[in-house]
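Just the one chain here, the form predicted alone, laid out as structure tokens.
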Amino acid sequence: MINLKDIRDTARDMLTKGEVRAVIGWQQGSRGMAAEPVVITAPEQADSLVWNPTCYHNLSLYLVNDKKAQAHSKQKPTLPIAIIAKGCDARSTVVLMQENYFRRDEVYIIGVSCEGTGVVDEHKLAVALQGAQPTAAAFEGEDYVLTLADGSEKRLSAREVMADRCLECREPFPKENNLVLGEDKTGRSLEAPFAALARFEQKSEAERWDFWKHQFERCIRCFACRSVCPMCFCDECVVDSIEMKVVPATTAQEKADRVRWIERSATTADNFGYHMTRAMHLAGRCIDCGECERVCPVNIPLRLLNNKMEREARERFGYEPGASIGASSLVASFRDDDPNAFIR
């Protein structure tokens, strides 16, 4: 079991002794049990680290928002930023470096391992506790142990609330990592990779076209999936046309013709576009941390898309997302032997 005080002590010593500018890691926060993300940049502020099972958030997102704060300041610092990552955050970190975002001596992963109690599923766990509010989480073994707004403890196994992501996470453990806490439990069976698309599969086409209509009639497009999303770092969204400069003598006629591939209007064809072509972008790059699901305020299920596009590249390719800094991007490689099928 990972000990919360070898966490600080790291972090405190790495910016005692100058190592890092700055660690991204995980504080008590202000919604109730919930941890939430924080950027510490003093010794000092290392006691506020904390490591539970509310500690869902991709880290890595907070690299893509710093890579492009650097951008805007237009200063390169000379020391590397430290993030403290669970093993889908350093897979999709990994990706971030596989595509050139940043580079690998630009960040210093200190990984934890998840050690096969995941994280909490917010939804699993108020049907699980029926209506009591708890206060605080805390790892025990294969459990969580809750302390509830009574004062009193509840115990239950990670496995009944955690989350389907984990529960079919197939790398709990950060294998790429400059300094790791906690033991390898890579190879846990909880459920097989991709056990709830399976199950999704076994309806019928029509099912399935009306689940999916059903779904994409509720989005309310808030980008909310978007802004969540690590792999989500381009400057301009297929959705959000900005090369074109409104200025007062800009026509209306001209501001009509500009090119734009999706509508923002919440329109169930429009949120069509909008989720199949994220999806479409995703393929080969998501690493299921399941974050665009959690985040989403409608719950659209939208982990099964990429789920789908995950297993494809998989089975069809041998692609794992996140596998390798040193392999190529799943859509920027090539070998003779790809399946090729689907070509019409």
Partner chain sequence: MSDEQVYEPKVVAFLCKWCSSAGSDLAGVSRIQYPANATPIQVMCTGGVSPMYVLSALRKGADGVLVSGCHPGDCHYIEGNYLARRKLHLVKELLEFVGIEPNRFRMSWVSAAEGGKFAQVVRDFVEDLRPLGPQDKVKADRS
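Numbering follows the first chain given and starts at 1. Note that the rigid core is defined as the largest set of C-alphas that superpose within 1.5 Å between two forms. Since the model is a prediction, treat every value here as computed from it, not as a measurement. First, how it differs from the form predicted in complex with its partner chain.
- Once the cores line up, the CA of R335 ends up 2 angstroms or more apart between the two forms.
Alt. form predicted in complex with its partner chain, vs. the form predicted alone above:
Shown below: the chain alone.
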């Protein structure tokens, strides 16, 4: 079990010694029990850090934000930035480095193992608590211990209320790290990887279309999924440009040549275009942190799409997203024996 004190001590120590310029972690949120991301820059802030089942945010997003902020500032930092990373956070950090978004030495990865559990799914928790309001959550072996509004404590088996992605997680341990806290329980089996996907694929073609049509109809194109995704770091999205990236060097031709692959309006066809493109663009890059699905206000099961691509990558192409900084990207490489039977 990870001792919170160790996390805080590590962060404090590194900031005190001036080894890093900031630590990205979680702190107690301002509302309810949920934690929230925080970037601390002073040793004394270390005590605000928390580590509990509500640390679901993928903090590598804040590495992206940090990098973007640098683009606007004149001074380039000399010290690395530290990130507290779960298995999934570390994998997406690897992808970002694979794509040269930052160099390995610009980041200090303080890995935290999810060990036998993972983060909580608030919907499942609400159901399990039957209306009771939790104010705090803590890891306790394979259980979560919740403090309720009335001050009482409730112990739940983590498996009951854990996020699906954590149940299916094959690597709850940040392999890429500078330092790691907690035990490596890679290979623990709570539920088979891609279990939900496999269940979905049992459906017939018509059922699948009915399902997705329903989802595409409901998408309100709020772009929450894209905003929360560390991989969607582009300044201007190919699919739907909320902001047109214009720099002094942008030529008139470039402006004119922007393609409107899909329309802004949230119609079924355009939502289809958006989600298909997003899935394609995340193929081999998505490491299944599940954040897109978590933040979707209309509960579109986005993980299914991304999982589908990930499983293809693994099973057909032997490609493991987020495993190696030096690897060629999934779609920028091939093997002679890639599937060919689908081609006439």
